[in-house]
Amino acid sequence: MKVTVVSRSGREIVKGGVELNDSATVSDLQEAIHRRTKKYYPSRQRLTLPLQSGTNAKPIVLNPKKTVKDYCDGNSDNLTVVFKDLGPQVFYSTLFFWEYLGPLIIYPIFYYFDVYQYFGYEGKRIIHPVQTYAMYYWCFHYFKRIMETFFVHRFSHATSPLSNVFRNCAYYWSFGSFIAYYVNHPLYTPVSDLQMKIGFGIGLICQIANFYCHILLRNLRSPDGNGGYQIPRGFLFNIVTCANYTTEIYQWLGFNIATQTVAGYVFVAVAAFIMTNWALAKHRRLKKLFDGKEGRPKYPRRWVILPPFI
């Protein structure tokens, strides 16, 4: 069977389109295009089913995994596909990597070394216990999630756009900086006792909880990152749609209350409205994929990230 490649705009991607067998996958044919192209390897192309003129409906992306004739409508000997090209991509383990690596290493710096002489602070520097705490917990946490990257999660998609890698990395380690900076300051002051105790108790607790939940949303897929959108069941997450979500919130919030800095407090509201956007999004998916009909289960009723508000 021939399949013809096309840019949105018409143009022909492969000249004289790509000849494949009968039981060739869309895999098979991504593959074809990347031969042909050199430069489109498959987890930089999306395939999708050309849209009728003057409709409004969304196109229908192809399924690596799905033969071709799977797409075929009544002509199984032809087939035209529209190929938009995703850009250069990397695997989302690597993503992952650079972004809480920097935070990781940017927070001891301000803890070990006198940076601060640098912005014009010339005093002693004493070291508050809360400002030792405050730095275990933080390398605790992102070592946490570099391990989490390699040996939990388990990725739907295999790479994300390179692009995202920049603005990643600006995103944790600008507020890595910017946290570090007021909590080690020499002019910082620390909070109560109890108040530190409490506070990075909170956050401990959340974060073994966080990592329960992560291992729990790990088990929803297989090795290969299939399985699809189900439902989460067990510990928070019979009660909170992204569990997940709320645990990492929470444990920011855990640290803020032992630190008290307005560096951390902001980023805590930046990271939930970010997470909480996430997550009514999900929300939304799972409660139209889950909807009770033609056999489906229906999805339960749950808060969506920060109960009892949201």
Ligand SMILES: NC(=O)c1ccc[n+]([C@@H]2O[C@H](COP(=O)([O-])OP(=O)(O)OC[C@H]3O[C@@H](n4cnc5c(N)ncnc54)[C@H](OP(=O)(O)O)[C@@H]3O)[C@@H](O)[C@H]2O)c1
Given for the second form:
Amino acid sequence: MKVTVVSRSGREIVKGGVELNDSATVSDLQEAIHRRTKKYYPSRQRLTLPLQSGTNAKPIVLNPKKTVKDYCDGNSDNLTVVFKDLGPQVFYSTLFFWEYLGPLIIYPIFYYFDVYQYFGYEGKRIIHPVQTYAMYYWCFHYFKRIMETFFVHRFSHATSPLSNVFRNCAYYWSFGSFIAYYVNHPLYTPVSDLQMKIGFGIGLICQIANFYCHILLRNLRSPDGNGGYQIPRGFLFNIVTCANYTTEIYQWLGFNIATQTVAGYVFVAVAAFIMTNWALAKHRRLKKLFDGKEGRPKYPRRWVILPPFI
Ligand SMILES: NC(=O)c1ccc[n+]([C@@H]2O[C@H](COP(=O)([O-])OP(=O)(O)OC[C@H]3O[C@@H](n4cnc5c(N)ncnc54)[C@H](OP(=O)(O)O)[C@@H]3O)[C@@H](O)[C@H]2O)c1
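Could I have the structure of this protein in the form predicted together with the ligand, to go alongside the form predicted alone above?
Expanding to the full complex; the earlier chain stays at the top.
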């Protein structure tokens, strides 16, 4: 069979098209496009079916695991697919590694080194116990995230655009510096001992709960990342769809109760806003996938992210 590969403007991407045998999969087609173009490796490619002119519907994205024949009309031996270059890609683990490495390195620099002399503070810096605990707490969090990235998460999307590495690093690295600057500042005023203990106590419990949520999510998929999206169950997932985000937000709240800086509260507000938007989309997706029709289970009634509000 013959597959014609065109861009969205109708330009032919592979001159003369691609010849495939009848049992070829979309993944084989992507490999063939890569061989012919050299530049566009499979994860860079997004292949869709052409849209009828005048329709506003979303194009159908070709599933690499299906056969090309599955997308042909009737017994036709010809198919036209629309190609989009997704740009350079990186593994999800690479993206996460770089975004978390920054805060893990930057924060201790503000704690251990006398960087404040470059900001005009000449006097000797007295380190309060809360600043020491905060440094360990912070490093533990980002070390845990890197370990979870490599040893816990089972990602379904193999890759992410390279540009996301720069965007995410800008977010995590700059917030990391912002918070580290204020918590380790020579003029920092510690909160009471009791408040510090309550804050770190809440934070630590939530970090452990967050780790357990990640284990429960991991168990929804097979080791190769297959299994799609399932209904998360057990522990806090029986109450809230994105229990991992709930515990993430509360653990940062615990850190802020203990350290009390405006920078820290700005971070938790921005993070909660981002995670709430993602959680709403994930909740919608699960309700759509598990609609209770045609033998599919019905998604149980649950909060989205922050009971009893959302
Ligand atoms: N501080 C911040 O600003 C911030 C922001 C976001 C996240 N975080 C932290 O980073 C962690 C990971 O974030 P994330 O956005 O990657 O979390 P996530 O989307 O919930 O994903 C965690 C892992 O679980 C999988 N998963 C999620 N729901 C699933 C389901 N219903 N069935 C099967 N597998 C499912 C995901 O698969 P896919 O590969 O298919 O997605 C992914 O591999 C969060 O839990 C949180 O602790 C922090």
